[in-house]
Structures are given as structure tokens and as C-alpha cells.
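First comes one chain, alone, set out as C-alpha cells in the form predicted in complex with its partner chain.
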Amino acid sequence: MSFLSRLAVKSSGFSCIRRMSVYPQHYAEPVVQKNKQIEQKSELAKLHHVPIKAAVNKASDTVFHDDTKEKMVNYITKKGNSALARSLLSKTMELIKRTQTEHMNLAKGDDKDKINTNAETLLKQAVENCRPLLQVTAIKRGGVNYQVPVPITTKRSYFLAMKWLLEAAREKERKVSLPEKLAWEILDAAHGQGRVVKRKDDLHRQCESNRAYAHYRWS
């Protein structure tokens, strides 16, 4: 509707439709986590002139705060429930600790020290696991489709690591709930086994078989 994307245009900054946001454009994004705050001092020394958005909602300073989790979260959600995300990853969480403690309890002597019940490790180690290097963008030339390996950015392999073991925790049995087949996902690729490591290595193979086509993403 054109009255309102003339209100979206404001003043400063030269893209020609800026989204409408209530915080105008040079208002800054928050720093929650008191370790990063430290981290990064000298950058926001900087914005000691600059005016900070609100927190939000979900952010917050626990001593439990972990990256990944959090991303785990945002991927689960679907149509913002957020809250109920957050409490399908505990019950996984949950049952991930629970058929390690069982592992654990079975073992004998050494072995028990091996086995790791930290989920989070666990989450951390799967999501390793499961990361690609490269890959593939289909780019046309000469009217075909060349399925061309590309480097890819270090956060793109994280998201498509969780998005891998979400899909593989979503084809289940409609019996089966999603903490359970997600719970034991995320245990395989932990121990590098599974549908979600075979599919990374699927598309690393495919990288690897399209190699000579590598040259045409400069063309």
C-alpha cells in the first residue's frame, strides 16, 4: 500500500524502503550476556552516544545460557510458540540424560567415565558432527543446471546441521513424539552414526564428485 510505505521511508539511510520498526534505525542491538559484554568492551565503548534497543523477551543472563540451545529452540518453534519449543528441548534434553545415566549404570568400571550424560555436550557434539564444509548451488550455464560445490559460512553449517536433525526428528511415526525421535538424532550423530551424518557425508560426496564444475561460480 503506497501511504504506507511512504511512512516506512524516514529520513536517514539510503535503502529506499526501510521496514517499519519502532526503534528508529541507529538505535543499537543489546549486548545481554555479561561475558560477552567483557568480551567485546572496546566495541561498545563506542556506543556510549548511541541509544540500545530493549531485551528481549527470550534473552537473559542465566548462568544455563547456551548458544546452540537457543538456536535449537528458534528452529523448533513454529507460529511463535516459543514456550512450548522450549519445553519439547528440556523433555529431549531430558531423555538424552536419562538413556545415558542408564548406559552409564550398566557399564563396567572404566567405561563409566566415558560415558558422557552432559545433553548439552551431546547437542554441541551433534551439531559438530553434522556440519558441512561445502555446499552445493545450482548454476546455469549454457541452459544447464550445474550442481556446483561452494564454500559455505560457518553460521549457515550450524543451521543447516539443526535444520538436518530437525527434518530427521519430524519423519517419525505418528506415535512416536518429537523429544523421543529427536532425543535419539541427536545421540547418533553425537557418535558419529545416523541419518543426519550420512546426509552431510551424501552432500560432501556430492561436493566432492562435482569438483570440476568448481570454476563456474567465476565462469
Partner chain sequence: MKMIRNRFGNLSRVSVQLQRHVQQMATSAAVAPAEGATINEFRTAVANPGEHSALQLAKFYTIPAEQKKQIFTGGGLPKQYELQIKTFTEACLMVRNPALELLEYIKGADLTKPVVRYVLYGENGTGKTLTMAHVLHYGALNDFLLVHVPWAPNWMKRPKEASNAAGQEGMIDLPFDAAAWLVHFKNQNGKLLQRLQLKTGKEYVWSKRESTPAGSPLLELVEHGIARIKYASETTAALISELKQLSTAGQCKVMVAIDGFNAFFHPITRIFSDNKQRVTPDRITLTQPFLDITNYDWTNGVCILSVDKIAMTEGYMDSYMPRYLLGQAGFEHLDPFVPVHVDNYTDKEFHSYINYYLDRHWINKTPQGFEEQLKFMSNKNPYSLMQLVRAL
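Right, the form predicted in complex with its partner chain is done, so what does the form predicted alone look like?
The text that comes after this line covers the one chain and nothing more.
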């Protein structure tokens, strides 16, 4: 047993478990973005004499920063080449904007106002439409493995949604570039259709059919 394992076992007997961190517990979390600083102005005024943790390197207060895009860049990145991943996502956003603008120009009457041309909003909407709420996990009872539906945490649901979007784009024909394939998948998911939304619905349908085994979660 390693030193950290022995330390974890020893500390499990205490009521208060302290996680490993370079900062003491009384240090406050940093608030980098300006809009959040304005919203939490009254709460931040109480922290004038409280030490604050240093912000991470990727944190930014620019209006162009978005957490969903940063996570998507991290999931696209391979072998640490984040610059290539960022350029691929930028091309994807450009293709989404171009496609929606063409649809808006071809539309007639009141249909023009209904078409959303904001690529960032469409990306967030696509991720929200692909987020699963439940998943099945194998639990063994009496020598039999049961597929038991269990809820998913918010962080993992966002991860699965972005992962499924990228997998669906990469499974398409290799003659087409990744930005084009990813743009098609995001547009389909934003409108509630496509393979990723079907995959989420199939997972929910499987959870619904196995709801009789839901009590095995606690047994």
C-alpha cells in the first residue's frame, strides 16, 4: 500500500477529510468573468480581506470566452495539439453561420425571423438536446447481471453529449473534413434530430424498459 493510500485510509476515520490542495481551506475561489463579478458584487465585497486562489491559465474575462467551446476544444484535441483543435472548431462555427445565413436568405416572410444564425447558441442548444439524464449500469444480484438505470451527474451528461457529437462526426465518410461533419451534426442536434439525439432517446428508452430493476441501486 502506497503512502497516499495509507494516508487516505487513516484520514477516513476522521469526520473532516481534507483534500490535497496547494491552497489552505480558507482561500476563496476566483471569479474571472466580468459579468459574474457584476452579478456577485455584494458577495465579493465581503472578500476584500480574504485571500483568493490564483486563476487557471485558460481562464479569461473576454466576451468571446465560453465554457462550452473550451470543453469542446479539449475533447477535439489529440496529442496536445490544441491550436489545431481550436482552428477546427472555428471553421465549424463559420460553416454553421454560413449555412444558417443561407437558409435565412432563402426563407420568405416571417420564417426569416425564426432562423437562428448564432453559432454559439446553436452549439449550446445541440449539447442540451443531446444530454442524457439516465444511464444503465450492470449490477450483479444472485449470479445474474441486471441493467439498472441510474441518474447521471450534470458534468458527465455534458461530457457524454459532446463526446457523442464528436463520435458521430468522426464516423461519417472520411472524404469530408471534420468541420463540415461536425457542423452537420450540431445543426441536426440543435433542431432535435440526427443520430446523437436518437442515441440519447434509445438510452432513455432502455432505462424506461429496465425501470423494474431500479430498486437494485439501493439493495
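Residue numbers count along the first chain shown, from 1. Predicted model only: the values in this text are computed from it and were never measured.
When each C-alpha is placed with whichever rigid part superposes it better, Leu134 ends up alongside Val176 in the two-part motion between these two forms.
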